[in-house]
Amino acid sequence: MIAPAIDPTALKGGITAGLQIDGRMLSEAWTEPAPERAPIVDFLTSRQGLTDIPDLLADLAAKGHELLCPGSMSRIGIGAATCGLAAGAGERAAVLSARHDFANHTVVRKVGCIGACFCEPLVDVRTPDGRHYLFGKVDKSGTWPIIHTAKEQRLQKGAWLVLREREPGFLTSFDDLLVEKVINHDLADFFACQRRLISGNCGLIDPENLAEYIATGGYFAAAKALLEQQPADLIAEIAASGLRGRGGGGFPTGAKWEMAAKTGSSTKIVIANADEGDPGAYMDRTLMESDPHRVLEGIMLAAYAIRVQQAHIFIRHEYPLAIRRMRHAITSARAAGLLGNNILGSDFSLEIGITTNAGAFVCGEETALLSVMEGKRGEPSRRPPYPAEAGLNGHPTVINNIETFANVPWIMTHGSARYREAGTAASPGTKIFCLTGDVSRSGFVEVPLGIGVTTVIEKIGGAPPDPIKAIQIGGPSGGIVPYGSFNLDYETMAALGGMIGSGGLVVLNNACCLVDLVQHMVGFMADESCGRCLICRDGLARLEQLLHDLTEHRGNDATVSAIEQLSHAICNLSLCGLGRSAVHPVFTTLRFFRQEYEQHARGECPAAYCSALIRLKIVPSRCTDNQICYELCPQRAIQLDPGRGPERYRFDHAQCTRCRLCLDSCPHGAIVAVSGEDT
């Protein structure tokens, strides 16, 4: 019997020494035995169910796990994104590098948002035994912890929460830590009920080292799709996901995919959205400062599934940081052949350009967008034909947002199964929310579709339920409805009459004058209407000015009337999304919080914030008499009668422009603002 004697190597690299006969060894040919792959490799090869791995991937991932778990080195990583950086991230990283005591014990790096924007500036420093000590807030004078945490590799009074890895010295993504120790329960209660599919690097691994993103896991997906998979596998997978569009729509991606790939055209284009414009959201801009390459990857996904060679991610320029990562994130991943020509030895080609835009509104519909890319002005145009029909120049053109394609990687290495696993049948997988407003715990929460708004906002967010009054969700061009037990899913949010937009979750207690709010909401959308449309143009315009009236006392009951019906010709009437979303928070607000509007045509501010409808007065019980008040007081309103005490105080209510420095500025809260019934 003749059979191939296995070297025992050949387990690990796969290789035949010689030939045996019937059990005697004849020859001894033997190889160079091939070279061990590090246990990272292997664990991501067979994750993805890969036949066989590229060097160029095995190289990387190996050299981007040395930077992420150093064996004996501890780590420090600084989150440098906007939110960071604008409050002094900066500055700790340049403490921290130039530190030469750090040489051959600790390296620093400089990483992206984790999503606790509140505690900024955030500093992980991972320490060779695997375990990870988070500090929030640092300032000058916290950066000592973090320098004793990293040269002793133990835990020191500063640090807001531990984390361990579950296997130390593998990380893949966030989901690989666990809690060890609560310190501060602010972290901790903030990241318990979230699930981060998407923005599992984010905060963990340098944006711009191409190795990092390698070494969790990053552009094995892309390889198994262009060498071991057609393009209509990906098309599957993706429509079997049900992942739907979050840039607002909604609209299934599987779906879209195919109605480009099914065009008889040769010439089809890829376009990321990233021209993020509502207010209080900014979900995409974190993915691309924090984890550049995902968003590649997912519009490399995209682009092999549709048989695309030329794509295009659409910025706008007030993202500065974003579009220097993803310019990095290009070219590094164009000089390691992840672009251009044959991608990995296959016959899938592929380039990516940056198109920044000036920031209008209105360029983030995509019919719009498409007039700036040909060099027009951004105005949207009537539909049908569809982009994915007709688009850019005329050829099919798949447009969807930051966030959409970085799903597709986790989509295709984990499977369409795994995803609905999160989520609701027809709402499946996660999302990301920019939570904002009267929370103490504000920031990026990636959380399952179809969760409890009270989840979201008491257990991450932490706020106390009381005050708290409505929700705005969607951008200025969402909803606004009554805080509740209802669920954040695309269905729910639409019988609500708003919808989830991009993920804006602005928090709004009573103190909140959803009128003035509204206001300014058909303000925001009447300077960035395109002016094409007249109802558009100047209904907005005339619509700001009759909610202005309600809120200077100058409406009644008939203004309120006037709002409404105008409101209905503008959503009726208006050609593209910006219009007939622009009065959604009217229509939220009149179904939901009609007294309010009713209030103000009698004069009456329930929030007591609009200036014209509220009177501020003195609360005796709270006075100290520090004279606080009456020296801040630019209008002489607050009169002091001789004597002590907080009797001798009074407003001249006549003086007084209601400007609220004396309110603000009293430490007692011995000023409040009350409407007019109450004055």
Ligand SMILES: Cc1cc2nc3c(=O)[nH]c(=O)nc-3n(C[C@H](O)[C@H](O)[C@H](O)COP(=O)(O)O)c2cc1C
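Basically, rigid core = biggest C-alpha set you can superpose within 1.5 Å across the two forms. Positions refer to the first chain, counted from 1. None of these values were measured; they are calculated from a predicted model. First, how it differs from the form predicted in complex with this ligand.
- Superposition of the core reveals a Cα shift of less than 2 Å for G49 between these two forms.
- Once both forms are overlaid on the rigid core, the distance between the two CA positions of L640 between these two forms is 2 angstroms or more.
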The other form holds:
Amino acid sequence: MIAPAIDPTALKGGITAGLQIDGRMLSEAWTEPAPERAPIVDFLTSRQGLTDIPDLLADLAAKGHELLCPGSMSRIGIGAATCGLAAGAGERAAVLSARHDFANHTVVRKVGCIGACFCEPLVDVRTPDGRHYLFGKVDKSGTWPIIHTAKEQRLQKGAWLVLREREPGFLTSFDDLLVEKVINHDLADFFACQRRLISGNCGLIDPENLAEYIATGGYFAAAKALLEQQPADLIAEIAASGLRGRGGGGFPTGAKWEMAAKTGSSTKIVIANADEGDPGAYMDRTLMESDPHRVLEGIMLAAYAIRVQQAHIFIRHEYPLAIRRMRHAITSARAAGLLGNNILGSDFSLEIGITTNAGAFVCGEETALLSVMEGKRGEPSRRPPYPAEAGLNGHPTVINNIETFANVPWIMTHGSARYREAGTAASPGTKIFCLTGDVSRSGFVEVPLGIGVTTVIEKIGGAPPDPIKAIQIGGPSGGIVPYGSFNLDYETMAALGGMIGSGGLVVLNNACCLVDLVQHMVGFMADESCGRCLICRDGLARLEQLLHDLTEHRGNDATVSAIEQLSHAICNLSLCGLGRSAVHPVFTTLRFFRQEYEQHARGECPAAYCSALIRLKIVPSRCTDNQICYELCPQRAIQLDPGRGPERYRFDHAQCTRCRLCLDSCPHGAIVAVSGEDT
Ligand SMILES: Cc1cc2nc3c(=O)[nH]c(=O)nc-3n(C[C@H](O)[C@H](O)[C@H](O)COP(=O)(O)O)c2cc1C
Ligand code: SF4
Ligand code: SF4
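Show the same protein again, this time as the form predicted in complex with this ligand rather than the form predicted on its own.
Following is the full complex, with the preceding chain placed first.
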């Protein structure tokens, strides 16, 4: 039972009869002076605008704060999300955790991903003075500087970046950290233009520790909602924030919630869509692995707003760590009374379950997802009715993406007006992008919507601007648009014929053949088609074949026309978003890079990539006559005339399979691929 909404100081020693709490007289309850509350608890309570705070949250926030900022001890946080573990974080964690000499001065915790996937394993050493030393690419030998920094509590060689808590001992988000010293510019530049509204805990807190999440203000928004707000207040706040669904379509979240809330049904359901099938996108996975309670709190707030008692998280089985961490979060929230009946003493009850899915791309489409959850084949169905009106087993069902839910606690804590300070009028807030491809700093970046694409790719990603040809945005059904000075928001991307989609952002340089890339993307979508519509099932397969013809030198101008016509037919006649959007890469490349298709039709590949359209050549000025290519060629396609010098190298083009072994192996870059007239 929570304390009543009365100022306890006014009661001390004063009241002797009447009011009871948990069967005890109020006077008994307050005869002992109330223990001092940790300053962090007061801060979080007042930030949330709570008139009173449940004891449970106060206790856990204080406990979590001691773990995050452990007094005179150092804290080592090892990035242990999928990216960190793949790079060896597990071994580094085992070594550091086993050190007996840490007992009195250092704690070791596994944290999530701070986003800088390019420099994993990444380790954060926090010293008692509120400094954070970030060490990137920590190999076996790299653990020693970490150990010394933790023990001696000052900077040692090997750190990349030193951050300082704005107020030492006070840490509720990544935004509380200031850059103090830049040793290696990569990390500082990577963080410089980001705004971390929803990923502020990622890489700082232990995702398997409920108290640490609460110490950052976690579940305070839920407490305020459940104890002091009406469901309609939440819907109004989310609508006012302008939050748009992050699962691809960008539908206004407030409107969706309102639609479901207005239905007269007594049974409603919330589903968190964590299917995330787009190659190149891992926003949802990272959020679930790094800050799972934020996702749960977002779901809880949505459920309260719509008066739902049952929620599900739908996760693809390829995400075992995310599944494990979400399960752990549900169990610990339940054990603490943050899920189940009468949460925090309110009249609101909620259960959250997890459904794992085989991992078919089409099952992320909301009607297909519902079909799977009803035990049927994962096939989309016609809309309307929309799931918010009639969804799982006919009940109104709100389906939102994981990142959408992760926005909700921030909005309910800081208010819609502050949320709108980031982003544009029509695309408010921030968006997480997964930056990959031809950049030197790949990773998970959170930026305000409307940010210039060059800022993301050059300043954050560290890509040199010159050789970049295009970006692929929004996964295989997004668009491929020329690199330039446009902004990343829903409207701009729609005007370009692409879409923000779920947030995959792949940088493509001049060495990338777009016709070949589009062929692979269409091939992926053809494989993922559920087969219900003939035009999607057979049309995508035929489209892939036509593109393949172009890359194999079997195409001509008529092939390009056929590609265009078939793409329009697939787009217009497919039932669901998979078929309708599968041709976005074709449309955008035909719009902006049509000459590449025409060149392929003439037998040229401008990127000199398609094997059937290239020949290899020696650049005499670079060749040092070391014979590496001659010795490596499995086909004996490189022949040497008598004598010395580069002039004696000849390619037997009939024998050459264009395996590129010679090209990739020449240390001087003396072998190049050429296409078209150059051959
Ligand atoms: C083929 C296809 C795959 C999709 N995959 C996902 C997915 O993996 N995750 C997701 O949240 N939405 C996905 N969507 C969008 C969902 O259908 C739905 O619009 C979304 O989950 C709604 O959440 P939001 O309003 O928060 O964006 C997909 C749509 C299509 C057409
Ligand atoms: S468009 Fe494709 S994926 Fe969608 S229902 Fe039709 S066949 Fe299935
Ligand atoms: S591309 Fe392969 S087959 Fe052709 S010359 Fe080089 S190594 Fe030989």
